[in-house]
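The data below hold one chain only, encoded as structure tokens and taken in the form predicted alone.
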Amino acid sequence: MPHIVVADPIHPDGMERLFSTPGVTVDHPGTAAGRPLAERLRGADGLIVRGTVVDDALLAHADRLRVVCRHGVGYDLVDVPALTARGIALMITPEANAASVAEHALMLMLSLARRVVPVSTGVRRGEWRVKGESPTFDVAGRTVLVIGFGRIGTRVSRLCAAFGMRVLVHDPYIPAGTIRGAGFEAVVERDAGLAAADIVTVHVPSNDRTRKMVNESFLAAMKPGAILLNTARGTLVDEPALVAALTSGHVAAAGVDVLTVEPMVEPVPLVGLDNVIVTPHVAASTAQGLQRMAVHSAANVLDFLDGKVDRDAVINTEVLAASRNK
């Protein structure tokens, strides 16, 4: 009888998917009774996590674990090599939050373009006037560079096009013909795209190749007065370099949903700047996004344990081949 542990609270629909599956037992926060996760993992076949760290020390207690599913798409808190060494698959929910994050990126873009936060603050102070000149602008006719053409980047590109923007796309792992076929301009040399774009939005995973990719040279290559958006991972950005670019005015504004250190436990210089909008890593966390991530997480684990594997949702696919060869 498969036994599944849910480490963190998830949407009730995801729990119902687990509870309604015959022959499956479930250990979840409501039944944990204060027991540490390491203890709860003994005898578990599947594990669902949101913000829980999955490392070698934890896995040492998982004597029967076959699959871990991350509720979302990022897996920074998961030690993938440790899972792979034990033949445990890591799965994500790749389609569940793409629309939510894409909409959040557009929200940040439009809020910065129209200066929604300072204007709203001004109204609360009693300011109500239309000036002869305005620092706000239409996004229609502007050029946006989308870095990363995955599930989220493709949706952001379509949304930007719907607003009448010129859409440039840089992704060295996607053929230029595929990008052009989708109706967008492929940019091979990233810095050429940075120099042309009024708005730059980043949609790539955080890994050894991409950490701190938004650094001093990246920011210097951006068009003076451009806007930067990051709804991917805070570790993609060298925060001191971004603060310097925003303070000098070379980068006009930034909208970020993520920081290098999360949760924010002490003041961060980036958050104190007036030309920055910061949201607390909530881009995916709409009511619908949370529901989809929970249901997809449950389905991933149940299907995997039933021998029906969605390879597109598996990060360390090498464990699948190893399992077949046993």
Given for the second form:
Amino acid sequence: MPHIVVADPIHPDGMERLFSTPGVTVDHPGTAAGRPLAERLRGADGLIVRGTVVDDALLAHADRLRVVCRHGVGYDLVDVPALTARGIALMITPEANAASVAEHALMLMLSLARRVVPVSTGVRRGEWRVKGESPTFDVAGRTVLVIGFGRIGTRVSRLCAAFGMRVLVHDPYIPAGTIRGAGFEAVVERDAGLAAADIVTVHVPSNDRTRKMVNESFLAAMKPGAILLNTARGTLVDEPALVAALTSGHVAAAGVDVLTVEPMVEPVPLVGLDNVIVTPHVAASTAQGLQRMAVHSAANVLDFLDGKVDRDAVINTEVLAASRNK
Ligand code: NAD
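For comparison with the form predicted alone, would you give the structure of this protein in the form predicted in complex with ligand NAD?
Zooming out: every chain and molecule, the one shown earlier first.
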């Protein structure tokens, strides 16, 4: 009888999917009664995680685990080689939150363009309209550089095009013809795109190659007065370098959903700047996004344990080949 551990709270529809599957037992935060996850993992066949770190030390307690599903798409908190070495598959929920994150990126862009936060705060203080010249701008006619043309970046590109923007795309792993075929301008040299863009939006995974990619030289290559959006991962950004660029005005403003260290325990310099909007890693967490991620996570684990593997959702597919060859 498959036993599934849900490490973190997930949407009730995902739990219902697990509870209603005959022959499956479920251990979840509501029944854990403070027991450490390492202990709960003994005898588990499947594991669903949201913000939990999955490392080698934790996996040492997993005596029969076959699949881990990360609720979402970023898996930088999971030690993939450690899972692969143990023959455990890592799955994600690929399409569940892409539209939610793309909308959030556009929300940050439009909020910064129209200075919604300071203007709204001013009205609450009794200030009606800012006197003199308005520093707001139309996004129509502006140029956006989308870095990373995956599930989220493609959607952001389409939304930006719908707003009448010129859309440049930089993704060294996607053929230029594919980007052009989708109706956008492919930029091979990243810095050429940075120099041309009024708005830069980042949609790449955080890994050894991309960590701190938004560093001093990236920021210096940006057009003076441009805006940076980061709804991907805080670790992609050298935060002190971004604070310096925002303080000097070289980067006019930033909209970020993610910070280098999460959760934020006390305010960091970036969030204290007036030209920054920060949201607490909630881009994917709409009602629909949370529901889809939970239901897809449950389905991924149940189907995997039933031998019906959705290969598109598996990260370390070499594990599947190894288990077939056994
Ligand atoms: P994806 O895997 O579909 O797309 C990532 C794209 O980035 C790929 O096309 C890849 O080729 C490209 N890429 C990799 N390295 C690059 C580089 N150096 N320069 C340019 N492009 C590069 O992933 P996705 O579903 O679009 O998600 C993107 C990221 O967004 C995730 O990895 C995750 O970190 C983040 N995310 C954040 C939230 C949130 O709540 N804020 C939610 C979901 C995803």
